[in-house]
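In structure tokens, the next block holds one chain alone, the form predicted alone.
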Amino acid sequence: MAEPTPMMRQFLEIKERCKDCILFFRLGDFYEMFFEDAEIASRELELVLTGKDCGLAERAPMCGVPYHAALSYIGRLVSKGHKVAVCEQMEDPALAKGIVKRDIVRIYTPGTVTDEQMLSQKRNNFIAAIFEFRNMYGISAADITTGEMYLTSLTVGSTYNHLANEIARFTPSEIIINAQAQSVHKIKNFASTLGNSYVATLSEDLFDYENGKSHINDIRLNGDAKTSYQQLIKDELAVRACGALISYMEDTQKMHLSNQITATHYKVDEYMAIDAASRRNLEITETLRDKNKKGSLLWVLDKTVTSMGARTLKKWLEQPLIDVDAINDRLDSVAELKDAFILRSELRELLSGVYDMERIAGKITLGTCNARDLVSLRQSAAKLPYIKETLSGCNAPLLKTLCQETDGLEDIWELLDKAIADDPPVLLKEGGLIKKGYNQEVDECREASVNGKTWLTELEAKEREETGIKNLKISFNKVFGYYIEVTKSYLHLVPPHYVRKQTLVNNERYITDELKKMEDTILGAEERLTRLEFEVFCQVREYVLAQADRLRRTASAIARLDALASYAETADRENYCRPDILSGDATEISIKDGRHPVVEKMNASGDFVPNDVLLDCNDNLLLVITGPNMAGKSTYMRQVALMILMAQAGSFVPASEAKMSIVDKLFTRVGASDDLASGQSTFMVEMSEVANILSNATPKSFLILDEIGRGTSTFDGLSIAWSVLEYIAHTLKSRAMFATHYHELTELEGTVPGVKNYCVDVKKKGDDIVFLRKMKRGGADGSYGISVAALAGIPKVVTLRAKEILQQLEEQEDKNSSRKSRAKSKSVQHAESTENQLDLLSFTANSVMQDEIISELKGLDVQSLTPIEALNILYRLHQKAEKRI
């Protein structure tokens, strides 16, 4: 029976510990992959698949990559959803007895990568953990590169939709969930909408409460430490998720992380709730179609000059506030910076010189920072005293707070300025890390090394003169060390004390006793210098590590300052106004000359038509908006939603005047497509989104509903739209904008309290139409569908034929209406002439029909029916009655 070689046996033992990973197994200067790992890697990385005899019955499939280029290959695998375990040689092969000791030193996963080339600078890379228990959820999300973590829970009454909406807030690149959770398959489907997030199921043991509690004892908590700790410990679901997430991250990094994490424990109602569909529909951080930043709200507002600020701005837009005081704190700061052009310009100039201190601090705590990171930190620290001084004259409370939280880091700057070279290498064991004058021993070793090289230069000149070999030169390689090289045309001049070491095509290489003695001195000095520089660098890094809390606190202040300055810069450039945030029981949303921030920016001609809006929970509760396609109904509704979101995120808004009461939840039902992954049709997706809105909206919510019911037949669609509109007005009492092509809905104004009709103004010129983009009171006087088709480029022959068909259909409808009217008149006359006669058959049929309807109505559980179910039953009974008549 074939036995694996010692090396292959070692590989198989280590692979057993990371079955779900592609194992990069270090062999000399290469990382090798075997068996299925090799097959996957060769396919994903386009590597040549070879084989290796490892003592097994068949050659093992194998492929490999050079160790110095491994990071780029690992990044490509991780970006495609794979986990990669890196197995290193733990001892010098030259000194090892038997097989070299090897072990896993790092596991790369989509949510735990820390290397810059695998990360986006302007967005967090979150990993989320979910603990599910009886339709209750504990949620933890963390960014390992910045050390920030967020914890919350969804308790009794929560649904999977609530979970999906909360996870969408973080857009994690990786999700871990307990194996016994019922929502695993749903989470995997949902993850595909987040950009194909990697989903892993882990054992229940990892979600143990005591495990979570032990980790929480080490982490730092935002807010009052004692109060925050007591509140968090009581949240068992969040504690379990937290423990699992930290354990998982520590396993990937192979180090203790709890004391490097700063956690925020929050409740979901502390921020505006935006469901996952609305995040996509409103294109807050990326476009719906191609997932690009350009064309999103973030693209318009992001004028940040630091990576930290860009990430903070993105988080603010994804998590709008509902606390009026906190919103006004941001708005006060934006107002002051907007009106102080010189101050803002100076601050932005200073901020542009600040590097990513959050991630540098993260690399320091993870032990992965190099000398260039410390140079970046030094250059950033040099700007901090000036930023602090510039901020000191500001009056806004939040700006004053940021000034206080900004540490000048003078001691860190002084140390790094004295110790770290200005242009150090990337690798830490190549030397060149430490400045001259910082460490005496390093200086002595460096001088010995330099003097030795000077001696070599002098020896080369002396040998040329004594031998007469004009092109004699002294060179070095790792195999022979230092040697004297002589071309063959001068071999007759080589002195006898030269010892030949190598013969080449055009020259010979020699050594001498004198050269070998000096080689030992020079190489010994260089090796000692490299070792000493690394030791001194580690000492400097340890000092900075001890100041990690100061670094993170300052980085957070700088990030928020940059985000506020970005808001102010945008407001100044784009002529935005400060919204008046109403407190208490106010329900008004009043906007004058509102504009869509993205459409306005994308519109190169700059002729965006502004519009007003007035919403409240009284006479202007629900706006029914009619008008032709392409006229601007959707743009109008979305701009209102985006302005509400912007205001509560602390930004100025594109309007001449705005008053905003707080919105607790923002819902949109705009557009839909088949969800093939879950087997849902367009109409089913639409109805699911509507059901989510009707189940979760409150009187403080704001709803956008665009073309409800268009995915089914006309009468079904109209009935559903009508019923939904009534339910919102009578039951939910949520402020809403309702765009529709069902002109029959305009009849609800005056009959349903709070309903107001608006339409997009259109100017007609013969058969052509011009969209004026201006909203006006009242309903539209037509759909203009054929005219819109012509504008869209439909061939003229098709639109002309469409007009003919439309005319025929309208004439047929008129005839049917006339015929029905005459039939009704005859029926009435007949009834009057025979009112004293009874039709036994009719009486019997009607009685049976009435009994059936009564029986079905009595069997209904009215309290448990949803509006949609009630509407479907009513429609079926109506159809049954019509057939009997």
Given for the second form:
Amino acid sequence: MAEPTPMMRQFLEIKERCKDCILFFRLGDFYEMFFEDAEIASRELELVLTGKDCGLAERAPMCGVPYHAALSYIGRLVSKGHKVAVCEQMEDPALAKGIVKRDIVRIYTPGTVTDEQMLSQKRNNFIAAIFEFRNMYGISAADITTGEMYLTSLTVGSTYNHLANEIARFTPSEIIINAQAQSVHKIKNFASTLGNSYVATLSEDLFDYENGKSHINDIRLNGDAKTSYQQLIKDELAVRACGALISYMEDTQKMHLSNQITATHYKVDEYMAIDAASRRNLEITETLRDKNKKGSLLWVLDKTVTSMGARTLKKWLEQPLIDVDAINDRLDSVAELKDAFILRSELRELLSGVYDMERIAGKITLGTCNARDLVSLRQSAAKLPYIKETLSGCNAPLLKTLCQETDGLEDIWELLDKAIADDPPVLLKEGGLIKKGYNQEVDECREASVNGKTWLTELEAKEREETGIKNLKISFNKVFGYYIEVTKSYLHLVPPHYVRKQTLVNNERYITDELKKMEDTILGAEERLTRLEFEVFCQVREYVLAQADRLRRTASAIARLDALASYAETADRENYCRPDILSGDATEISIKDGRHPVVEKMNASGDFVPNDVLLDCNDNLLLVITGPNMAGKSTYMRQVALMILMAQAGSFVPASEAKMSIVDKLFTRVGASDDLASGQSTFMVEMSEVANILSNATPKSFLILDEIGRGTSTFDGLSIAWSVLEYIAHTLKSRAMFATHYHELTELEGTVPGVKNYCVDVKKKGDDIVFLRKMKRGGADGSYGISVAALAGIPKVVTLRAKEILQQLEEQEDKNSSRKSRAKSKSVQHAESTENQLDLLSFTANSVMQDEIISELKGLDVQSLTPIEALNILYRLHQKAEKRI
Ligand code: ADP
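Return the structure block for the form predicted in complex with adenosine-5'-diphosphate (ADP); the form predicted alone was the one displayed.
Everything in the complex follows now, all chains and molecules, and the chain you saw is the first one.
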């Protein structure tokens, strides 16, 4: 039987440890890939596939990349969703006895890359871990480059939808999940909607509670350390997710990481809940269709001048707050910065000189920071005292806190200013890192090497003089070191003590004893110098590493400051107002002259028409909005949703006045987008989004529903829209805006409490219509579909014929007694008979439910249940029983 060569045996052993990765196996100056890895890499990277004899029956497919260019190839593979393991030679091949020792030194995965080329500056690169146990979930998300981590759990009564919504908050580029989780398949589908995030299933052991606890001992927790620790340790699900995530990240970096992580343990209801579909629909950070930032809310609001600030602003918009005080803290700061134009300009000017300190701190702790990063840090540190000074006169409490949290880092600036050269190279082993005057030994060594070069020039002149060879030249290459070069025409003048080393076509190369002695001194000094410079650099880096906490705290303060200044800048430039955030039980949302922040910017003519809105949980609970297509209904509803989101994220809003009560959950059912990934039809997607809204909205929620029921036949659609509307008004009591082309629904005002009709004003000019974009009370008086079709350029013959058909249909309808009056009687009847219907329904439902509950109780093996399982079952039964009522 064929026996693999020792090298191949070693490869196979290592490959066994990283089966899910493409293995970059270092062989001399190349990383080689074999077998299936080679086939994938050659396809993805367009590399030539060759083969290698390695003792096996057949040649192993192979391809390779030069070691110095590996990073860009790795980056391409990772961005296509592959994991890459890099295996290095762990000893000098020249000194190795037998086969060179090799080992995996790093695993590159989409969520754990730390290399600048593979990261986007303005967004976090999150990796999330999910631990699922019977409809309960532990969630952790971390960005390895900034050291931040977020932990939470979804306990009894949660569903997969809750999980997906929470994960969507982070848009992770990689998700790890315990292998036995039921949701693996769904999560994979869901991940593809997040811009192809990579999903890895990992063994249950990794999610062990003890493993989690041991990691938690090491991490720093935001908030009061002791209380936070005690609360977190009780949250077993979050602890398990946290442990797995840290273990996984440590495995990729092959280093200890937990002591570099700052974690925030939060409850999901600390932030406004926005489900994944609503996030996409509202185009918060990217557009729905092209996934571009341009055209999104973030695009309008992001006037940050640092990458840290940009990431923070994005996070704020993705996680609007619920706490009135916290929101007002941000708004107070924005108000102060908005009014202080000069201070704001100075501040932003200073901030623009601050580099990405958060990621530099990350690189310092990961040991990947180079001298250029330290120069950036020095330049950033130079700005900090001025930033503190500028802020020192501010009154807003949050600005005062940020001023305190910004450390001047004077010691770090001083050290870096003295020690690190102004324009150092990227590589650390080539010298040029340390400034003159910082370290005596470095200076001496440098002098020796510089002097050596002068000696060489002198020697060259002396040799020319003595031999009479006018073009004699002293040069250097890596093989011979320094040598004397003489062209063929002068060979007769070469003195006997020159030792010939090499003959080329036009010249000969020689060495002399004197030259070799000089070479020893020069090269010795240069080698010592680069070694010494590296050592001194490492000492400086060590010092900064010990201050990493200060760096991180300052970076976080600067990031928030930049985000606040950005809000203020936009508010000033775009003429936004401060929303008045109502506390307590207030339910009012009233906006004067509200505008859509994005549409008004995209609208080149600058004639966006502002509109008011009034919503509350009494008479203005549910606004039914009618009007022709293209009139501006969606824009109007979205602008209200966006302003609610903006206000709770701490931003000013595009209006002249706004009173906002807190919204706990924001839902949108807008447009029709096929969820191709999960193979669902438009109507199915629409209905499952509506289902999600109906089962999760509360009286504090805000919903926008755009033309629901459009995806099915008229009567089906109308009935669904009708009953959904009634359910919202009667049962959910959530504030909602409901755009519809079913004019029948306007009949509900006066019948269903809280319903108010609005329509978009249009002006008729003969057969044409002009959109006035102004909302007014009442229902629209026609659908104008044919006029809009004509506007869109449908040929006249078609629109004329459509008019004829419409007329016929209307006549027919008149004959059969108007649908309107039917609708009205239907509604009244409904109001009167609601109770009877409910009785009948609940009677049937009762008996079915009772049977179900009894049979479930009978089927239980009470002896073998754990307390948590018992609690779970009890909760479910309770829910069923409640639904019956
Ligand atoms: P509908 O939902 O009624 O079909 P849209 O909200 O999609 O209409 O609006 C259609 C277009 O009208 C938008 O693309 C936008 O450019 C423009 N528009 C909407 N509202 C306004 C407004 N208030 N002022 C100016 N233009 C508007």
